[in-house]
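Read the single chain below, which is given as structure tokens and is the form predicted alone.
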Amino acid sequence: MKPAKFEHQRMASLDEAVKALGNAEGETRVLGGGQSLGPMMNLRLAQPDVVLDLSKVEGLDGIEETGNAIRVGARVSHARIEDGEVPGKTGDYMQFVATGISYRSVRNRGTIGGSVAHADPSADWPSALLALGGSVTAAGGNGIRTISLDGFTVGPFSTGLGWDEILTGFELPVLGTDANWGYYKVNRKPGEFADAIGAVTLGVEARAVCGATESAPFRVTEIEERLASGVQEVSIAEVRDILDRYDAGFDDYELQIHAVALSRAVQGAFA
């Protein structure tokens, strides 16, 4: 397949493809690595009439720890993250879920930005970003903007983006030496994309996630409630009966393997 006629503009800077987003007719689509929007536009699943590529643009690949926050810049590469240059407990949870996303040869070229901006609901950094906490930032017309994680992702392919921004980076929290994670998708064959993830951090707060799901990722409160409490182990049964009390719209198999990756990855926090 090929994608339908598009226009393409490689930005040279970011207050240029600010603008040009800004100032575009049509649909217009803003390009990181390319490995979600381009499959997508050759399945002519995505057909936008200008494509922004931002593979030039300067000051968005950083990697930088300061104080407690640690700055990852938009375009990023899962490889780079897989290559643990991400510091610290931080780092190690980053990088085990880098490990986990396609082949190597996408790693290479795919954006932990991308992948959020682009909010597919079984792509792993949405989730597992969700779990850890922090923020987004964002430049557009009226400058820059802070966006926390918590509900950034609305829903499939939706996110809290104004029309006109573009995702820069991300600010994360630095996990202590002492802080536990835990990380468990399910999928037919590693390299896929996830039916299920249960995503869990215990840092200066516990935070548990329940991802790849037909909308967006969200918190569990009550297993957080458990964890904060002490808790170390829920069971299979008891995440079930948990998830079923939110409106997930989970069929009974959905309900079982959610239920499966989050209770492993509680488990995995532990191990």
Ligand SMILES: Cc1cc2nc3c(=O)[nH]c(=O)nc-3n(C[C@H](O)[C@H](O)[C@H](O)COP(=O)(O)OP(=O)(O)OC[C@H]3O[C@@H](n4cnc5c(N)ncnc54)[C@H](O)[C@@H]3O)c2cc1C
Contents of the next structure:
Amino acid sequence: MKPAKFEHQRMASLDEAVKALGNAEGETRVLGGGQSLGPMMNLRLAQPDVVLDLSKVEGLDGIEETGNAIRVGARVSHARIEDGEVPGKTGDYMQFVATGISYRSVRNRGTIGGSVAHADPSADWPSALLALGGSVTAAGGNGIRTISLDGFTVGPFSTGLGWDEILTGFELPVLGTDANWGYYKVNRKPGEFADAIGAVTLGVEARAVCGATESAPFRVTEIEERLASGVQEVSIAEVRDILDRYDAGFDDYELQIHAVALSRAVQGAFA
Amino acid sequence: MTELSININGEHIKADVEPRLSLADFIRDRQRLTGTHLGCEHGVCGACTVLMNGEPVRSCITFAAVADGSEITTIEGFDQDEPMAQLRQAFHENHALQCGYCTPGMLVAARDIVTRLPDADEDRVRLELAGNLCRCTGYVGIVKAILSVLEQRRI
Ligand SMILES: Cc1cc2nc3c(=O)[nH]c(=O)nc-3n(C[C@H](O)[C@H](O)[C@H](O)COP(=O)(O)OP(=O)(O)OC[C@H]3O[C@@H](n4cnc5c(N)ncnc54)[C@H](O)[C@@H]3O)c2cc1C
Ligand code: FES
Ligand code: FES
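The form predicted alone done, now the form predicted in complex with the ligand:
Next comes the full complex, and the chain you just saw is listed first.
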């Protein structure tokens, strides 16, 4: 047994979980797939007093298209997205992203909601979903709240979620059948966390994201403007110049790999 | 303590477990099924891979208490399983193991590849194996073994 002692509480409903979180004494963590919390607890980087297990809570693992949005539940696993359960072009993009996350046996348990709530700077979903746009839904003491994905990740392991809130899902835009997207992850071995991420979608608006930074992923407006005006290629040198104007704290190498990632994401979008 | 009702290799088990007990430790220390190995205990090496409700998972980062109500298959539970019988033979013939430490997890992952991805080619097999580390073989024999089973299953 590697983790420190904690109390495990099985939640029967979202209401029960929200109440338990609101009334919590000591450090309380919601358990998604446990694929980040598990390692952190084994390494004792996380030592929660109470773990609220949502495995038996219903209604958090749906995927549905509702007119101009796709709703994806917080507890949908990476593997289900890899298997193409999210419909349309949005689904194609998300399928590509999911397939590059870790390994199948981790993807079977890890959830999209857990990944975004966790906000590891090197993780895929915080960057990938920022490039898609849309919003997060959360349930807390004051009811249900919708929070824009723009600015949701605040910094490393820090999000716009309140201390008493549970992430319940996402409302994501439907990319048109002719919409372009590109995603490029720099890492040394397939399945590892990213050293750099470039993500681009051209739906109703053009969105371009520089991800896997030291802090939160950010949108690169100058590239978005170019894409919106019909530009289909941005060289590594150009992206480098543009990224250099942001205060991202990159050293020379980091600047280069982030420029490569974003330039290749644009390239991928028009391949 | 948390109550746990679980099925391991076809046997129903009820137990009271400490919440911090991993599924891997439950399987090995409480059930004495020591075929499941532990390497890194943080999800990276794949030695501890078992099937949970038919899908491969890392038993080192899955709490036993969270596996309540599930069906687990460990390496000891595949006696009657056709793809595993094919893989066993192919691992033997292709020299796909030396010390054998990675083998239980490797076989569970390999079974997932041959059943879920019947059209996988060598590149795909290698990509899928990124989550299972072998420090002995250099993977050549493992990849050959899996490819041979994929081929067998196509005819
Ligand atoms: C070997 C390995 C490699 C990996 N590689 C990658 C990779 O390449 N890219 C990548 O993106 N990820 C990677 N991961 C992480 C993986 O994607 C996790 O699944 C994910 O980061 C966390 O999701 P989870 O559901 O397992 O969350 P958990 O581990 O259960 O929880 C993580 C955190 O989020 C909180 N949380 C979970 N669910 C909710 C909720 N609904 N509401 C509020 N808070 C919640 C928890 O309290 C905890 O603090 C890897 C993991 C491993 C073990
Ligand atoms: S022991 Fe579980 S992945 Fe290494
Ligand atoms: S055979 Fe020794 S680690 Fe794979």
